[in-house]
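Only one chain is shown below, in structure tokens, and it's the form predicted on its own.
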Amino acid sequence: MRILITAGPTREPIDPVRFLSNRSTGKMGYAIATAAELRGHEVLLVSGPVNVPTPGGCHIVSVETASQMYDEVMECSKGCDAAVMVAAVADYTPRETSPQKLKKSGDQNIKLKRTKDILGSMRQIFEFDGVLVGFAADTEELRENALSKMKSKGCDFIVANDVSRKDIGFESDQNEVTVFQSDGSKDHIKKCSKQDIAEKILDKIESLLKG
């Protein structure tokens, strides 16, 4: 199986020393890449800036911004059997980036614009027809938001986790997730290592491809 995985955050530059980003460490995406590589799959990993050891045998493409990730995913998704979109891509980016460091001179008014929707582009723009897996990190109405996202983005299943909890998720080696599938079924995975969750996600992908 040829599998595309996105991981980590993006950084949206404000000036040469500042950027907008988020708390994603890339651990979940890298865990899936590691598990897939150990199963003998061909792995293309498009990664934002992280401090995580690169899985051996993976083809890794490093990016910084949401725009760069969009372009690389569009190219890398061609010919893939599955895509697992784990990256925490910025929803907004500054309209303008200052070429010089902004000085302390009172309040700054930074205007933002929407970034391109990578997951939402997979089916309609990139014409990806493989197994598509999305991730939904939220702080409220987890089920409703995950189901809405799965339907609107055309995912085969979506992995939802509550990022308001302090003991799992961002910056942790553990997580607790609920997997919602497009056939209406769901599977709750109790708190465990991200590597164990990665194995369960790959089991589902392989099952869908065999079916």
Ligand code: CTP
Second form
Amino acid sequence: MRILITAGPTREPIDPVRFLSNRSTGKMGYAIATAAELRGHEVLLVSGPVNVPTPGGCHIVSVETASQMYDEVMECSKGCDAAVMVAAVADYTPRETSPQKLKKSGDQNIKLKRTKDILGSMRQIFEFDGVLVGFAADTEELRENALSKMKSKGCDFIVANDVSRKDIGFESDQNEVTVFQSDGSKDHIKKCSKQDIAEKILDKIESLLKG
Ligand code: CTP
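Now the other one: the form predicted in complex with the ligand, given that the block above is the form predicted on its own.
First the chain shown before, then all remaining chains and molecules of the complex.
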């Protein structure tokens, strides 16, 4: 299969030296890309700035901002059989980016605007008809949030994790997730390596594609 994966954070520039971002390291997305490549799949990886080793045979498209990621995903999703949106895309970006470094004076009041929802655009705007997988990182009401995201974004399944726990998730090599499927089933994957979670996610995608 041909699979698109988004990974890492995005960076939203305030001025030439400062940006808004988040704690995503890209480990989960890169683990899925590596595992898919080792299974012999064609992998397109649209990645924000990360510090993890690049999976050998993947086609990598490097981006910085949510807006660049949106444009690349629109292009790369064409002809893909599956898409897994792991990136922690910034929900807001500065309304204006200063061309010069901002000098300190009094308090700063940086105005933010919403970014476009890439996963939420896949079905209706990009007309993607392959297997669509989303991630949901929350600190409370995991199930409710995951189910509403899965429905509103048209996902086949959504991988939910609790980012309030310090031992898993962001910056960790391990995670514990619950996979909610659009057919109503759910599968809890106990704390394990991100590589093991990647294999389980790929198993699910492959079985959905087999029909
Ligand atoms: N996502 C995306 N584009 C965005 C924001 C998120 O593609 N601009 C994707 C992520 O890659 C992830 C899923 O959407 O697969 C997360 O859903 P979202 O509703 O954005 O989650 P949160 O950012 O946690 O949203 P909220 O702040 O509403 O909880």
